[in-house]
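Here's a solo chain for you in structure tokens, the form predicted alone.
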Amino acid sequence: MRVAVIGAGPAGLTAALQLSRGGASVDVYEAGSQVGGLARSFDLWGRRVDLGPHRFFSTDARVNQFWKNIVGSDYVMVERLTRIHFKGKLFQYPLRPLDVFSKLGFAETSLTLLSYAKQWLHLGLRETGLPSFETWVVRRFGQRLYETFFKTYSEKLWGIPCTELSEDFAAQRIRKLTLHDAISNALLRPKKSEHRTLADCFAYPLGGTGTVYERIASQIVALGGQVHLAHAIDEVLSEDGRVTGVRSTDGPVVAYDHVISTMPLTLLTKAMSNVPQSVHDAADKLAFRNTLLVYLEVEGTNLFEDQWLYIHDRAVRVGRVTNFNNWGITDPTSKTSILCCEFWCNHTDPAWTASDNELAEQANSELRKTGLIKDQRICNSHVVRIPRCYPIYRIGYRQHVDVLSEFLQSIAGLTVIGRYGSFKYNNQDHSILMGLLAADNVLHAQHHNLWDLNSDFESYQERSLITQTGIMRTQSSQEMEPCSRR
């Protein structure tokens, strides 16, 4: 069997690697010129850094130990601190009640209650008006923590009124914590009752994020695969209801009996012929968002702990700021700290297009700005454009998504899989999950529905977690050996 996989991030690499296991000929073909994805490494200013945070952390057994065989030993534990700054403070991620209501003080607190109370007497959890994040966050937060905490960041993220964006996205990300849960879990906290989002470590390659699809990529060849760098796909060859082969940019038509796609999957329809209008239709009204990364190495080392920022101040741009200082693996010799600060954008939209000097420009100023750095020197600068990085989920969307889903799944041979190719939130986890699942489906006729895989799923078989020592099987998110700051 002769499969060709399109895109070398977490799930096309991973359904690569099962598939030359399984005794297959896999060709991978990335357009870019490195492996990983949106989770790949490389060096800069003699250090290893990633495309922004990205944590490793799943309850899923055979996630987990598919991971742990890449990686081995060479990881640590990290302990998880990641807040929120908004109005010169720094708040807990996810909330926590306490230490919220400690910061806001007395008056913002009290009315802050009175917001949440007012919501759950007079409607509860029922839905009211559109299903969008908006009313999704307000009936379980209420209105003004909505405000607070969930509106400007989201609406800096995906350039939409959030009265605009679905609801998915709160389900997936927010999942079914309320303001009352929070509440009692700070209170509380039984073991079995906290919520998932509240995993306090997570396991870190040493080599950073991209560490583990190298290897990968690296065991794809020793088993008789290729990894085809900067090979682009231009089109998808299809005849009576089955794929054929693929044809790279420039380059000759190869035949395969299978192709797994993880290409955004509006571009895999216009990379396909005899496609229905209809779909064409439904493919224009997706979009993605884009992603401008700029780092900065700042005097300094000690900037501040948390191994990222969510930034909620409405007067800057930036959205989420990376302190790579503190992900377990900095040079203890190093007098500076390299931040990554993240700014989201369309095509369309000038900071696309605006120089590598503006935009250092405007990380160095929007930083001063918050206070996250005073009077440290910036010793150099370096922009990373990712087009295409965030699936928008705009109210609407799964309707078109079902077009494309349902005109892709009557091609025989064909399987979309990613967060690029499926349209789905997802984290590396999940794309793993989905490259493993679609493998079995390929080399053992399994029927894994991957269009129902979400990025909010709880755990695909057994449970376990990573630890400093090994893989633990578990019945709860939070059964895990304590895990030191690194």
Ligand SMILES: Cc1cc2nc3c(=O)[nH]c(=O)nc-3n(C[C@H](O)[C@H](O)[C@H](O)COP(=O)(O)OP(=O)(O)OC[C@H]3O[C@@H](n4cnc5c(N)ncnc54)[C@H](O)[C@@H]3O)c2cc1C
Given for the second form:
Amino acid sequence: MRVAVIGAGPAGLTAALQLSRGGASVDVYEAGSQVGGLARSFDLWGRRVDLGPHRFFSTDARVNQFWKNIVGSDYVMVERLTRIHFKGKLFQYPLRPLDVFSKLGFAETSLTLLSYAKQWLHLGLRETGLPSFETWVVRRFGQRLYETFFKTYSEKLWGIPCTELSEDFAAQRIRKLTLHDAISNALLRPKKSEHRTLADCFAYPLGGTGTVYERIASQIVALGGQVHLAHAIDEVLSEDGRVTGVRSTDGPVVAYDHVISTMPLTLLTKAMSNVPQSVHDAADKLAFRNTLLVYLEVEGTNLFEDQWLYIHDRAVRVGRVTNFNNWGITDPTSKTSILCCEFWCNHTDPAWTASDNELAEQANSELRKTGLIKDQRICNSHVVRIPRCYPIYRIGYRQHVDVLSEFLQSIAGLTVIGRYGSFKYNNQDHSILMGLLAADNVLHAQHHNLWDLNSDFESYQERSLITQTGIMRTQSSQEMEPCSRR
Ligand SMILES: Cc1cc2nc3c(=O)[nH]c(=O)nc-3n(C[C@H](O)[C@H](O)[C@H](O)COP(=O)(O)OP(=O)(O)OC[C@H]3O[C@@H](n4cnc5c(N)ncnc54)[C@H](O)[C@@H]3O)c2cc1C
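Moving on from the form predicted alone, kindly provide the form predicted in complex with this ligand as a structure.
Entire complex below, previous chain first.
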């Protein structure tokens, strides 16, 4: 069986390795010059960095087993510290009621609780208005807490008002919990803290998150597969409703029995012929948000303790800042810190075409405005532009995805998976799971419905966590963080 895998990110490489292990003849085609996709690592100023923060965390036993099998013991456990920077204060993230209230102060806390009580008493936690990210969060946390901790950041990230953002985003990324539950948990069930500590740690590979994918690629090659870098696929061929092969830019047509695609869903349909106009129209209605990563090498260490910070302040456009000194693999003798500032924009925004120098200057001045750096000197800067980074869940997007999915499912031998590939806001673990299940479908004629696979880890059956000594099985979904945003 000959299989082409488009894209050497977590989803594509996982599928390719499983297929190679199962005896298939596999070729991976990657448009970029490196494997790992959005989860790649690279060398910068003598150190190893990722594309922004990359915390691997899963409670799915299959995913953890796969990851651990690749990484072996070459990882460190990092105690997660990720806070929200807002009005000069640092709030624990995931949000913890007592921390929030102590930092908001008496007056603001009273208003927050009143706003929640009003929501609860008057509406009984029913939806108000059309279902959206805003109504989903307001219903659970009240208007005031929503405006303080959810609105600004989400609008920076997505570039659309939260009233236009689908509630799917909240449902996938925020645990189904109300402010009342959060307060009761904090006050009445402090013994959960033991499990919380485990969930608050994550395993980070020595050499960066991309090491995992470099190793997977080597294993594919060792099993006889091929990984072609700098080979963008721009044609996926089919005949009589069955996929027949692929063609990379200026390359010949290569015949395959199966094609697994992780390329952007909206570009895949453009790479195919005989696509109905309704499918093209649906693809045109889907959009991705771009990311700009500005790396700064800053004089000094101990700038802040977090692996990354969410920047909620409206006065600055930077949304998240990663500090690579806090990932457990930095040389302790180093005299500088590498920070990565994330900005989000659309193709048409001036920021997307701004020069590297302009972006570095913006990052520098915004970091100073927030007070995260003061008089420290910037030694170096580097910019990475990532087009189509976040699939935008604008209300109604699902209907368009359904049109594409129905068409693509009608082509035998074609499977689409991954963050770009299936237009899902995946993390690495979700993409790895999709890769595992896609390989199962191809090798063993199984029928996992990959379109229905949600980025909601609570739906998984067998649960486990990676710890310093290996994999620990867990039972309860209550051990999870109350609110997940990576
Ligand atoms: C800033 C940032 C922070 C993140 N933080 C976390 C985190 O903390 N934890 C976590 O688990 N995840 C995190 N993620 C998400 C994680 O990186 C992705 O979920 C994961 O990489 C998705 O894997 P994938 O294989 O589905 O897609 P991708 O990694 O996007 O891989 C798709 C690959 O396909 C290639 N490709 C595209 N078009 C073509 C073509 N025509 N031909 C050939 N190749 C093509 C691309 O070059 C890419 O390599 C983060 C992502 C970003 C951007």
